[in-house]
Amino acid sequence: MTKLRTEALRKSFGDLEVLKGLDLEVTEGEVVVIIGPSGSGKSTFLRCMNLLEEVNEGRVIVDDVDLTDPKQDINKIRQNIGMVFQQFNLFPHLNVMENITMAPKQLKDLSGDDARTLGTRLLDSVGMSDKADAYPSSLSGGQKQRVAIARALAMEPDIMLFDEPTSALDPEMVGEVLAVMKKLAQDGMTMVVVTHEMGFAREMADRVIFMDEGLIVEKGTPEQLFGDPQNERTRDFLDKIL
């Protein structure tokens, strides 16, 4: 079953055309990983995945319902999509437990024991339960990434979004988030990802895109991609960073 669909998706800034006419299909339980060099599009494109960039052309259409039509209420198909960034996003005002039952509580009417029954739960889930009590200032990188993505977990949402999720943490703590992740993936969630981690796409993703200059390339299961690359692009992006 189709999760997530863009069709002849186009972005731009300015005069500056990101995004030329993308048309990419998630299915249920499928991990997708975005790749590609900086400045492709990927960021941009994940973040119209969920309208969090507004789309100047063509639909993105999630469980059937297209979020790019003015009629939809897009907070509530919102909801249904958990999001990860790169800078983490917590509210450094709000302890570890606070940031996460904020949103079930408010958007849910969850009430205060429910709501923190489920912050204990997926707190324990991202191996993370001695922190509840915690501010993010005293957390480290990899951390405030497990709490993020715990933050995301919490809305019960149907399809995560990753931007770069790894990308500010330091080297020894890519592993801590990475295992999150590929626990998520082996559970079944819907997943597309923007990542730089390569050993990551290689192993968990059922499919890989590479990106360059606003356009999808190339795209094809992990062995496909790393290991037969078709296109010339593919080929010498791959060369450079494998």
Second form
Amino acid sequence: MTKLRTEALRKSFGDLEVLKGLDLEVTEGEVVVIIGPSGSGKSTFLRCMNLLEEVNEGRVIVDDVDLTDPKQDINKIRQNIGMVFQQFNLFPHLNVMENITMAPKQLKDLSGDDARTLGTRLLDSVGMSDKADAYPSSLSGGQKQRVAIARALAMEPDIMLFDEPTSALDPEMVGEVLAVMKKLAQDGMTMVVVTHEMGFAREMADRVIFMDEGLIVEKGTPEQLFGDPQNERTRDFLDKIL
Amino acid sequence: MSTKRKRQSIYGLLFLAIMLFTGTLSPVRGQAEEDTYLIATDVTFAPFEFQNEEGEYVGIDVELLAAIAEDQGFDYELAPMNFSAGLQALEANQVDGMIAAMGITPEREESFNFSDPYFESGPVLAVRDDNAEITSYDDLDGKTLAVKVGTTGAEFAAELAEDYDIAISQFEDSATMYEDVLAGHSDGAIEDYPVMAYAIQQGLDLRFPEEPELGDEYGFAVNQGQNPELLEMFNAGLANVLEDGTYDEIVERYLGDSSEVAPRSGFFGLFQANFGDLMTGLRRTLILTLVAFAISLVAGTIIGLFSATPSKVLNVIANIYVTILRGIPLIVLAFFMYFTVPQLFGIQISAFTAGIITLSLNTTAYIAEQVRGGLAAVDKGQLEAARSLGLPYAVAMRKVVLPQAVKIMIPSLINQFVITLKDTSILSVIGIVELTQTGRIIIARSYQSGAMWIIVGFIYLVIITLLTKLSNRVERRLMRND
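Next block, the form predicted together with the partner chain, ref. the form predicted on its own:
Shown next: the complete complex, the earlier chain at its head.
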């Protein structure tokens, strides 16, 4: 069953067209990894999937609902799409528990006790339950990103978007974040991941998308894309980074 | 929806509570209180009106009005303000009458109706006691004269300026004018003879090189066509107090040989003797500051948020507000609120209310700018993270962006608080007796401006230092988590 679909998606910043008509279908439980050189538009593409970026043309459809339709309540739809950012974007004025429980308290009228139960469960799942009362400034990068994942899960979304989740981390912290993401994938979460971690792509992706200059150049299983890339640009890119 | 409405009504009640607490609503005179007349007088014009050390208004005008009111059986409330402000207040129907040793002149009769004259006077030239240079009007070429705005003395100085090459400095109250001569900025002052004579008798080092001019008569004034019954009562009462000797008693008390000479106290004596008045003035300064700042904090945040929203309409509204309110000097805004607004809309506003509104409008503009800057300084990833969770824009701003912006803004807000506190002194021009005006009033009866301004300055310094220390402590507590 199709969970998320983009149709002829176009996006410009001023005169510069960064997305030039993108079609993508993600089925339920699928893990799609988007790779490509910087400036290829992959982050912008991801940010269009929950309309953090305004779309100029085309449609984004999640669970048969068109997000680009102004009549739709975008806030309602976004509750179902978690997002994890490169720079974590934890709320520095709230402690770890409050970071996670703020949205469910505001949007689901969750009581303090219920919210705390939910927060504890999520922190457990990312291995951060001992830091519930800590403030973000006292955490390492890896810990921050794990809290950010727990926060993105707090509204119990069906889809998770990851925007280069390990790019801002020191190398020794990449593993702990990837481990959390793997567990999420194994539990059947629908995921779209923009990343430079080819190991993760190879191991976890159901499909890999290669983007360049605002277009999807090639897509396929990890075996196809990494083992036998068809397009010259894909080959060039993989040669450079592997 | 219901929580939103509840919150709005809480803000409304809070605002009302503040207004009631500070009494800003109560002084507005409604129909029910029509029997109490509001009479403007000058703040500092001994021996006609001035505050004694007990903080009561005394003087020839004050006692004469009291005697006439008692004789005629009407109630009144005295509203001391600078002379020119009093004239404007009378013209704007902010007050019902004015008694302030006001000479009856043809120009004034065009705007006001005057009572029968109750005192004969005329302007006189005064120079420093040790000034040997000026012995007559002929010595005034190339000299500077101090006058008080809107007085017959100012008119006489203008006449002199036609014959001699004279520069004129204009002042708002008599005490400042005397000090200007004593400090050597002006070579002489022109003032009504009895007032000057009284000041010299009280120890002011001035002398008269020429005989006083004559032909000026003081009258009680009402606005053209307003309160005719008040004028009638004044005239009838004046005739009675002249008849029964009360009038002579009053004049004798202030201008007779037996009138008391106030002792000149030292620095600490001056502070001690006026401690009560100074603290009352300080309290009013603090109330003005706190109320205006509280209102501005709410309003400034709203307008600051306007300029941060994606809505172009709200951006423009915020921009217009800030441009206008930052572009008008506080003193002009104060005059506009107190004199122009009542004339435009036919309403009455107490000076205190006008002062609060003025200060709030002004401070709101500056706080709005600080809020805008604070919001811009918060990383835009914060808003994105909040929106990606499904929080609506308003909730995301309130729960995520604004709290962080406030932390960034705290140092500049403390700074703004200090500025607002000091700006309250400007409101003395519309007759609010805050700390600065209290200082002026004390100088008017003690003639000790040198020591008084040191005392007033010191009080401001101490209060602002204490408040800054307190806010820095609050700031440190808030910053602890970063």
